[in-house]
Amino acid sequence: MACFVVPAVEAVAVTIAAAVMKKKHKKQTETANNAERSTEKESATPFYKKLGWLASLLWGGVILLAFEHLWHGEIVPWFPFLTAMSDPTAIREMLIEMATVGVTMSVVVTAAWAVVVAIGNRIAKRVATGANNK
């Protein structure tokens, strides 16, 4: 009914904090006159970028999600945009629908993403000490 929800204000939190990580690496950057004084020192890729991957797949979960609830009829382009939300009976089966699926979906996506984000980094780390014996 409503579970891609939850994902979406999870993906519009994590997008404004990659636009405000964004402006202050950038900031920071025209500040150091030298790419040795960098904030980044355990990864080429700036953490804002990394965040912009989470943004990324929490969108694409939440375009697809709401895709398919329009498919089936759940979301309407009339006022309450739910089908749930004009059954009050409804609305206690969305929100408990929102509170075990729609945040499942959103630790299980994160929890990916910081997996994939912590392979790379200590991947990253690797190369660069490799990089410094040579």
Contents of the next structure:
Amino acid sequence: MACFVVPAVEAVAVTIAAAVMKKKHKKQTETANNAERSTEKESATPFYKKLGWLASLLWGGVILLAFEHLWHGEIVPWFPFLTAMSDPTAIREMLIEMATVGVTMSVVVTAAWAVVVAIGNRIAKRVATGANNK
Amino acid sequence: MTLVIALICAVISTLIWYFNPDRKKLKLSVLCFEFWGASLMWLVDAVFEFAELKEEFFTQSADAVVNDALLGLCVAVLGVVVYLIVLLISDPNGVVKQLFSKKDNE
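Please supply the coordinates for the form predicted together with the partner chain, as a counterpart to the form predicted on its own shown previously.
Time for the whole complex; same chain goes first.
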């Protein structure tokens, strides 16, 4: 019905957070005159980039799921956009679906992203320790 | 069926991303993220549907399967179109810029 709304809200929040972190990161690297510090930071993938991956995952899913809902007539291009909004019983059903399916979608996508980031961090650490040992 | 088609697209786009040395320039990660994100979301949807329908989940009518397959194909096309829009906006080879630049028009 409108399960994709929950990941959409998360996508907006993550996109804003990534943009703010990117700005902060750029300011920090500009002000850091220490060459060692700047090269150290550049070698690892900054967190705002990793957040960008999550935002891309969420936006991609949201766009394609929104199309699916459009296909099934669950969303319309005019106000109030969700067809369930016209019926009070359907609104209750929609909210339950958002709370169950929608929240689970967000949690699963975020968990998958977290696993990938954790594996990436481990690989980066191994590469760094391997380079130090040589 | 939509989930299966989205998963196939995700796997193909990941393979293209992995073997293409120009992956960064061509923004191939956009395509991967798009299909993997949608696949994960549809997987959750399928699990909830299975919990509700049980055995009926696997014995859907041919019409429903065909409709789902058609939707999956449309989703795949939409995914590629979204990727193309992102690619043309980022314009890594400057083709769009060149197309609309004054020099080219003259």
